[in-house]
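This document opens with one chain alone, in structure tokens, the form predicted alone.
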Amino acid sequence: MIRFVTSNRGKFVEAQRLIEDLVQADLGYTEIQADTLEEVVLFGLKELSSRLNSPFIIEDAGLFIEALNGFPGVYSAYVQRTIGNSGILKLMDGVENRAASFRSVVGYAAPGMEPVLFKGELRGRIGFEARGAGGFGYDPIFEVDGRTLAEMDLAEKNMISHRGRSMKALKSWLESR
């Protein structure tokens, strides 16, 4: 059993489809203000390692929009809570370059070992309107091949998503041990 420390049920459901041995643990930890997802994850792993005596993972992800110099990036959760998808669409109003990527960093820690990081990325674009009823967060405005992630079912999304890629890398590593 591996604990997935997250309060985000959507993240947990996506991850559990790929790694069945996960159990959600809503324990809370400090998410520092940092320049990279890796820094945020490493800090969280260090803090939680002092509190947990069993294997666990955490994950941080962000939406990086090219025309906005990578914004919202590491601040994606805060931006989602404050201005949401409609705010991002307003920021992109009149912008031709709509290239964006979702990035995910999963950190794994267990007693007696150094933490290990796994990364995943999905390139796409910001749409012109929110579409679809699935997913969560920025999924309704993030398009891949003309469809938003919110228009895909979970299995299809997991095949291509940033989180799916980082979780698959973790799963492969776990299976090789």
Ligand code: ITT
Second form
Amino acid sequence: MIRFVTSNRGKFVEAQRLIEDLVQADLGYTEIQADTLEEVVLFGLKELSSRLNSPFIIEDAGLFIEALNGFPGVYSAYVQRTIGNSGILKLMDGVENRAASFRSVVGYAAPGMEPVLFKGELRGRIGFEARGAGGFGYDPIFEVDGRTLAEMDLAEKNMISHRGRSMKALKSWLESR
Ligand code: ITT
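So the form predicted alone is up there; where is the form predicted together with inosine 5'-triphosphate?
Next comes the full complex, this chain leading.
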């Protein structure tokens, strides 16, 4: 059994489909303000390691929009809570370069070992309107090959997504030990 410390049910469901012995633990931890997802994850792992004495993972993800120099990036959760998808679409009004990527960094920690990080990225485009009812967060405005992630089912999203990739890398590592 590995705990996935997260408040985000959507993330958990996607990860659990790939790594079956994950259990969600909504314990909360400090998400520092830093320039990279990796720094946020390493700090969280360290803090939680002093509270938990069994294996666990945390994951930090973000949407990086090329024309906005990587914004919202490490601020993705705050931006989703405040201006949301319609706010992002407004910021992108009249912007021709729609290229964007999702990134995921997952960190694994267990007693008596150094934490390990796994990464995944998905390149796509910011759409012109929100579409689809699946997924969560920015999924309705993030398109891959003309369809948004919210128009895909979980299996399809997992096959290509940033989180699908980072979690599969973690899974192979767990299996190879
Ligand atoms: P925890 O930190 O508790 O795990 P969170 O929702 O705060 O949950 P993040 O900081 O990693 O998670 O996520 C940053 C934001 O990006 C947040 O608003 C998510 O909804 C959004 N997000 C993350 N992964 C996403 C995905 O696969 N599709 C769409 N939006 C995503």
